[in-house]
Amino acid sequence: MNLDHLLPLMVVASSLIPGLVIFALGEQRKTARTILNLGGASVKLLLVAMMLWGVSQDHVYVVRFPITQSIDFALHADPFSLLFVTLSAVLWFLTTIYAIGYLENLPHCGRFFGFFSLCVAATSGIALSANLLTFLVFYEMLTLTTYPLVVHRGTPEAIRGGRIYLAYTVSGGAVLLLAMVWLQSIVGPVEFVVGGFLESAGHEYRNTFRWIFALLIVGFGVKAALVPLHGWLPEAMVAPAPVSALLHAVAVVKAGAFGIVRVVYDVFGVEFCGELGVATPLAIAAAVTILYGSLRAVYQNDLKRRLAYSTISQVSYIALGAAIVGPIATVGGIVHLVHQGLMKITLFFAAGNLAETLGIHEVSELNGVGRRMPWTMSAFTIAALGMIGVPPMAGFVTKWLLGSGAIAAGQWWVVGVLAGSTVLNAIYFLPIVYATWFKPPDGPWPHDHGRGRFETHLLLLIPPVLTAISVVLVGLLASMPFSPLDWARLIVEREYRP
């Protein structure tokens, strides 16, 4: 076994091993725990960078372990998997810094950071899975490792939120298992192949494939929060802010969206989806979710719930891009995997700062808060404007590509969906921005804890500032080599290559 085989394993192990060791440390070993967290995150960044360079040069990284005669546990690195694992590695590093500041002096930090690292290991495994079986193993591991994070506070609300989260995600996993077994009984092991492979399986299976496609979308759609499978997401907002950031930007919802794209492009093939007639229903489901999520967000006074409904809407841009049969929209959907992650993690970091520093949880409490926490609210404002699609930020690039791709594919109705969503985004984000910067404070903040010489703890301030800057840069420098957009184009070029 050489380095080409070891690298995918090492990427998963770089968070798996620190997570297991953290459990063995005592609660008081704070320094050792911090070194393990940041050391593992740094090593993962280095390993991913090595694979990014190798894959850009057409290098192959793959490792296989036979489970039975016809079933392998397999990891590989292709451009799409590296886009996801890079997002995961970068945002894990920043979220770890944030979580160290957020949980300072709180109990059960060992348990939190242990599951936190295992959660990222599962996400890395999902990204690097070479077949559906391996994907499912890590997908279920993700469910089991995020549940303790959702219920971390141990309050009745947290227990209830965790129970709902578990009911939805375990049910989705069961549907996914059924679909995988059904498909494997027809075609054998389901490997992820660029361009898909089912088209050659035989005309007589086409109706069966339609049913299997529907089951796969339901299975992945639970974590991707497609309507009406989204009910767990607003309830899971009882989790601490670093967990919410991880759920919405890196791990759970992204795993579902990533799975949908894998099914469309690397199992069925986008053109075969068009022939089966399953792409349009998926596009309609994504469009309904986009508008429904945005509409519900308008009426939420709880800031984190407003952001949760925004996630429901924004993540479906990825599914919409996958369902519009055409390369331009595909680029828009895939690059939104990164863009949404950067924007949404910034918003949740900012929401966490407001809650931990001033005790602010409601939108109605935000009047004048920009004067008390200018850096935090500047980051929030940039991410909010990016979500609306204001140029030149990340969200604008996504919406432009999705709209252009839809027109190129002759699906003009998608432009109406994007326009409607943009209006709703503005309706639920701009009043926050206005109240923050232009309204006077109503009085003393609910619980102003102060946090040293800065507006809040420095470890809570650095991550949102960095991610907000990246929201601008990935939009402004979208055409530069190795930008998320450049990498998404590389993925699509290989997908549509004759």
The other form holds:
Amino acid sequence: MNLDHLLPLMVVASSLIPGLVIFALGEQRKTARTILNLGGASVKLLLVAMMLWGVSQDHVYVVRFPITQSIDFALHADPFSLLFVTLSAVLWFLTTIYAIGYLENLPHCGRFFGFFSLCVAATSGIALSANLLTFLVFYEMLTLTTYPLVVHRGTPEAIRGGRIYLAYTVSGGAVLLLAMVWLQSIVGPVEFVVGGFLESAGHEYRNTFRWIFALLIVGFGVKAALVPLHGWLPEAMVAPAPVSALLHAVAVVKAGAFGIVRVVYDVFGVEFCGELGVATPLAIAAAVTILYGSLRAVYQNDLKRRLAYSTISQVSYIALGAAIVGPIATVGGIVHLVHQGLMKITLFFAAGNLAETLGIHEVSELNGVGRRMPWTMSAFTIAALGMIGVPPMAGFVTKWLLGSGAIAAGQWWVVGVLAGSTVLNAIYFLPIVYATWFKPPDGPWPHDHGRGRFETHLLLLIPPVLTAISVVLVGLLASMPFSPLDWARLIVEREYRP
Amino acid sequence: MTPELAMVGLITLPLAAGIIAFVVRRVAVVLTIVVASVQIVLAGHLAHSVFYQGRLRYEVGGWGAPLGIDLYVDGLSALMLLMTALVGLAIVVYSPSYFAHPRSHHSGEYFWPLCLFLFASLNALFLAGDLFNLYVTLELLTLTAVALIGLAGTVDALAAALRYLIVAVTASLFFLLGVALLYSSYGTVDLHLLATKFQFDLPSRCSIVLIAVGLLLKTALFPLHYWLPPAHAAAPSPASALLSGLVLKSSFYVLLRLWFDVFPYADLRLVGHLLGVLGATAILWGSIQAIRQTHLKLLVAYSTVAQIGYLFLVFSLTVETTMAWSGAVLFAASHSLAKAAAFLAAGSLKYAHDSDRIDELAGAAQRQPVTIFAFAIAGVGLMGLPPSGGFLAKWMLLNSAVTSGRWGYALVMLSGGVLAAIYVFRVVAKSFENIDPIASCPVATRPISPWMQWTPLALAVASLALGVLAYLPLGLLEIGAPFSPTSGGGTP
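Just the form predicted alone so far, so send over the form predicted in complex with its partner chain.
All chains and molecules follow, beginning with the one already shown.
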């Protein structure tokens, strides 16, 4: 077994092992825990960087273990895996820093960081899965490891949020299992192949494939929060801020979106999806989700809930990109996987800072907060403008590509959806931006902790500032090599290669 | 060491040790732990021999069928023996601290010899090569199990034990009657001779029905399950783990063995479907009952009722391939590990709180993190989520159901998983609840010894490992499996 086999395993292990060791350390060993956390995250970054270089040189990393005659456990690193795994490695590193600052004096840190690392291990596993079965293994592992994070506070609301989260995700997992068994009983083991492979399976299965596609989308749609399967997401907001940040930007919703993209491109093949007539219904579901999420976000006064509905809406851009047949829209959808992650994590970091430093949880309490916390609110503003799609930020790149891709594919209605969503984005983000910078404060903040020399704890401040900078950079430098857009083009070139 | 010696050792060693432990109480604990460890070695050696040399038959004393006692081992028996040894050792290691509880009185003293007798009869059952020995070992098992249920000595426990005794003896009568019918028709009780001679005539059909009813009663298949929850909940937790993890599997094993090795299963399709339907009902009924329980041990016991249901789907789903058959055996093995873990964890929690009310578990995730973790991981196996052995087993059963177009079974299995998630997470969610340190007085709990914390976790992790390393048990199972090419082979 050489490095080519080991590397995918090591990427998963770099967060799995620290997670398990952290459990064993117990509650008191704070320094050891911090070293393990940051050490694991750094090692993972390093490993991912190695793989990134290798894959850009057309190198193939595969590892495979047979479990039974017809079932393999297999990991591989293709460009699309790397896009997701890089995103999760980078954001895990930043979120870990943030979480160390956030949870400083709270109880049960050992448990928290243990499950936190396991959750990232599951996400890396999802990214690197080479077949549907391996994907399912990590997908369910993700469900189980995020549950303790959602209920971490142990309050009745947290337990309730956890219950709703499980009800949706476990049922979704069951649907997924059915779809996978069904598919495997027809075509044998389902490997992820660029361009899909079902087209060759014969005409008589077409109707069955439509059903399986629908089941798969329902299974993944639960985590990706496609309307009407989105109900768990606002309820899971009771989790601590770093968890929400990770759940929304990297782990859970992204796993669902990633799964949808994998199914469309690497199992069915996007052109075959068009032939079966399942692409348009998916596009419509995504469009409905985009508009519905944005619309609901407008009416939320709780800041985190507003962001949650915004996530529901934004993640569906990825599904929308996947459902439009054509290379430009595909690039837009795939690149949004990264862009949405960067923007949304910034917003959640900022919301966490507001709650942790000033006790602000509601939109109506935000008047004038920009003067008290300029760095945090600058980061928030940049990310919010990015979400709306103001050039040259990340969100603009996505919307531009999706729009032009839809026109190229002759689907003009998508442009209307994008425009409507943009207007709604502006309606729910701009008042916040206006209130923070231009309105005078109403009075003293609810619970001003006034931490240290900076506006808040330094560990809470660095991550959002860095992600906000990256939101601008990935937009400005979109055409540079190794930018997310460049990488998305590489993925799509392989998909549409004749 | 020859495999023959291992076979004989697996029966005689625990039997002899059981008698010694009964007479010389002082050495009971040490002796049981030693025997349980030796048992692992013997079972491992036997599995190894079977894997590399194929099926084995040993004529004790050289008499041979139809007169003497034949011991027979193939992949299926070897796996069951290994499971028994593994789960048995974990339970034995767990128990000394459990019976150190001030309120357990002298029940511990009797536990050890009973445990050894149980091992002896289980091993003998899995090695039995003829119907009569199967009957004798089943009977021995029943009597030991009755004593184990009544061990706590409370009114509930004695009532449950008595009820079980009546059910099990009735079941044995059915079984014996079936055996007698077969013997009168064919003049032999040897399984292999029977298999070659079997004809599908009226007496044989009657005997099949009698034997099946007897075994269904003992395996507690819905609607014959009513004796199980009170019995398994009232027994001391290590005994519950033995009963749920091992004893139930033995009668299922007998039915599986007879059905596919002796009976003309192809002609029994209708009865097979009936068993499948009962199994499916058991899955739903048991799970829903488990969700409704307020006491942890009853919850786990009803979960057993549900999980037993999955096993019986095999009689309906097996169509010319070993997929469903292997799936069911893997399911049984996985359930043994996970359920023993769940009962031991429940036992630790009951030991700590002096009660097994689920409501009192609030905050347990902080007080007893290892135990709750063990329960949750065992729960992963019960829900059939990856990477547990339960997942793989369910995958194989589902695959058979979908391939043969039995969508009803597929849906029942999937809903069974979701329902299992509900009852497992009811407990886990409760344990995550924070208790306000000021408002309520701190919960007084008894500290749990490390043995009682870590053995459930070890068993639970083993149930996960079974899924990851499934090629080992599945490879072993192919030796002598029905429909497989090796089954025609025999001893080299």
